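Take a look at this one chain, the form predicted on its own, written out in structure tokens.
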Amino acid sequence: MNRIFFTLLTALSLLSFTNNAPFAAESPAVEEIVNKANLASYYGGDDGRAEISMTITDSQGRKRNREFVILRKDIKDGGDQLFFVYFKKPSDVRKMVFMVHKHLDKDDDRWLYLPALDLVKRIAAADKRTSFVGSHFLYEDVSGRSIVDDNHELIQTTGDSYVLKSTPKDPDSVEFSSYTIWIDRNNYMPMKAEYLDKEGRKYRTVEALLIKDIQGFPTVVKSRVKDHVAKGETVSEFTNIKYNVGLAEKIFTERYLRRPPKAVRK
């Protein structure tokens, strides 16, 4: 169920990919590298749900925690995904909803509900690589990128990893320049992302620190996100994961925002 975070690394694309003819004897293609990590990352199971501790470090070391719980049901295998986000924890966020409908043929449709002023918020198209409840994760992490945003190349083919420099389509529509992920060649699981800044420069890095097999799955357990402008880290451990739970279409509506379902509550 962390795939939904991890997301927040993969960013894959199934169009416009080029392959490096050097590692093309010993690699499979960019195309079916791209194929079965996008499935890894987001698709265990035919939904999932995850409880999240997060903790958040600023540059001179403080710290704050949030403790939510993330419901997920895919519509179709690799293909559209919803994505149900309840707070528990500290109680200026308690009770508080994200809820995002991924697509693939356009922009995704996210959501926020704010308790205290009991008010449900869109949130633009524009804000989606905004900071994600004051953590070093963004909005689109929660989901991933669009698989249809970047440009994929294979660079390098080690002894554990597929490395693949991604470029963005539309370079105006985000802050970086380009991103490098590391792909487990085992699992395809996508291990490390270092995005660069508009002058080149390494700003951001998302990675696994722990993964363990959730009923035949590999997961993500531990992951993450280091500034390296702004300084700070956020840090989300992942526990009572599971898949195959059976969620109902109607909990990822409006309706299920002021009053969330018995799923994310128990």
Second form
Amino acid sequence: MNRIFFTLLTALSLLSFTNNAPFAAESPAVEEIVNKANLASYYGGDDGRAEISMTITDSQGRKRNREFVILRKDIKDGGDQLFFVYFKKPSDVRKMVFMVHKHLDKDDDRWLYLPALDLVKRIAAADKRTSFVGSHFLYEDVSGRSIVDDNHELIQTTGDSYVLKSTPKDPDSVEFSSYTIWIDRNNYMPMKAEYLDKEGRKYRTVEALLIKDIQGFPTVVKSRVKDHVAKGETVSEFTNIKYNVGLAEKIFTERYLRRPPKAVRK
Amino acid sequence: MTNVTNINLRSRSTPYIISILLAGFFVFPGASQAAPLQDWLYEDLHGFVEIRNGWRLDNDVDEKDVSIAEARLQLDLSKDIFDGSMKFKGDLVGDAVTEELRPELRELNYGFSPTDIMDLKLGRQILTWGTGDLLFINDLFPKDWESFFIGRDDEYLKAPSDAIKGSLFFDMFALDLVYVPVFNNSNFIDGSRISYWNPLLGRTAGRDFILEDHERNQVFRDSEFAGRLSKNIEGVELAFYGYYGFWKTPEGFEPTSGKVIYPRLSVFGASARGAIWNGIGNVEFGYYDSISDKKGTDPFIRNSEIRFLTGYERELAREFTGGLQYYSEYMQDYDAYESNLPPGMKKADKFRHVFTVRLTKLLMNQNLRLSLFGYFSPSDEDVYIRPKVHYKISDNLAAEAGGNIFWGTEDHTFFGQFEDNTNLYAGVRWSF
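Next, give the form predicted together with its partner chain, keeping in mind that what was shown is the form predicted on its own.
The next block holds the full complex; its first chain is the one shown before.
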């Protein structure tokens, strides 16, 4: 899961396929790299739990913090997933829950639970490239960008990385023109992604700052997004990470929005 | 009674004191064993301190110029006990408009799961269901319209219920049942803080004519029952609802006492909500069966009606969402209503149509929120607009300002009657 979080971190989202990978002969086919990176980043174990602390720094150096717990369950490796995000800080969002049923073949279903009103609100999934809780991470970084939304090209193989360039199939649907992603050749973890805007300027970098082995899964425990244009950054730190917790599918339903499970309340 | 608000609050202050005792009881022993009290309070005690002021823009002869002036402390404590969790949330309000210091108990409940497929929640709680956005058809839990119209935080639109809620979760569907032993009415507009159209006087009235309600306070006889059967099919949320109780606002009048009353009501309805056209769409209807006036011939009891709403919300641009709803009330037995209407009374339409618009724009890393919610009724020819600016100065400190703008071509329509209550407000909140 953490990688789940990696998710958070990465734009993993980043990955998708092209049919004509030029380096297919000497390196793994680009589809294979993309698939493996997607699995490594977002699908560690059958499920996972992590606590995340985000520090958001704006262009004037002011800091804000967000703390939340994420639960993730895979319906199928590389396929549909369920996410449950339970907020702990700051206090005006405490006990709010954000839930996502991620689908590969259609728009995700998203809900927000507001405890003060006991209100289960449905949220439109249209624009996934909006800020997640005011941070520099995007919704799509949290629940993952579909690997089929971009064309991927292997542009370089270095000593430790595969370097891919990914271009959106529908350029009007996103704010970037392309991104370059560095994927660790050993474990297929995305280590860094750099985004170019429509003018070709590098405006956003997502990086894994620290990776640890947890239950045999390489896991991002610290990541950072930098905004080079508006300035500012968000650093996420992941603690109490656990894979294969045995989360029941029923946790990801309205019942547990109204009465959060022990797994998040601790 | 002189003031409905006060009555509500008074009846709520006794459980408040009990609750504080209870809170102390269950909370402190557990805390002292596991960890020092300070640690526990640091972890689990939350709340806010808020100051809020508002002013009327029109010179309403019937009401004070100050629409809201209050300082509020909210404390929120929760604690896991046995296999469930106990929750307390209460406010202490210094209200310069009513010139009183009053406690308000918002929540004191215990929630647990007696079996794997069952949840129970007992005590004072906030309850919500249904699909409307600031429109309610099958959500017959109490509202506080006064708070809504004078510019308190949206949280206060939902008034608490003293209830038992049981939920059963089967593979096929989920079933929620709510039992309210003693009727919880909505805090309606009685004239004490907001002037209103008084059909008997045939004019707008305020503090000069505060409506008195005939309270329903007998255990068992004045009980309410509400139920919902729901199911999520491939992302489409379907629900069926039933309610047996009373009109939540006093939709009846008792000529002998001169008091307004809460006639019997039963409601059944259904709703659906799901993702559509890159947004969220919903439909909901309810049949309001006014049991005490089945034929619609009693001019002092509101007729039965069919209520319907449909809505659509989507992101219009980055950090900018828009929502649109259509809502209607269709009066049953209109001929009977017409022929029994006392002479001189303003006649309601057979159909009441309302459109609502919601626009929300987030700026500055989502720390600044500009929002607008508007109700527009072509049949009543009236409007109610709620603009709001909310800025998070830091993680703990937030400021907001907004308005409640009423307008109508006539003085007796739903929103038009509140025209003189148009107000602006501003507040600052420190959360911890």
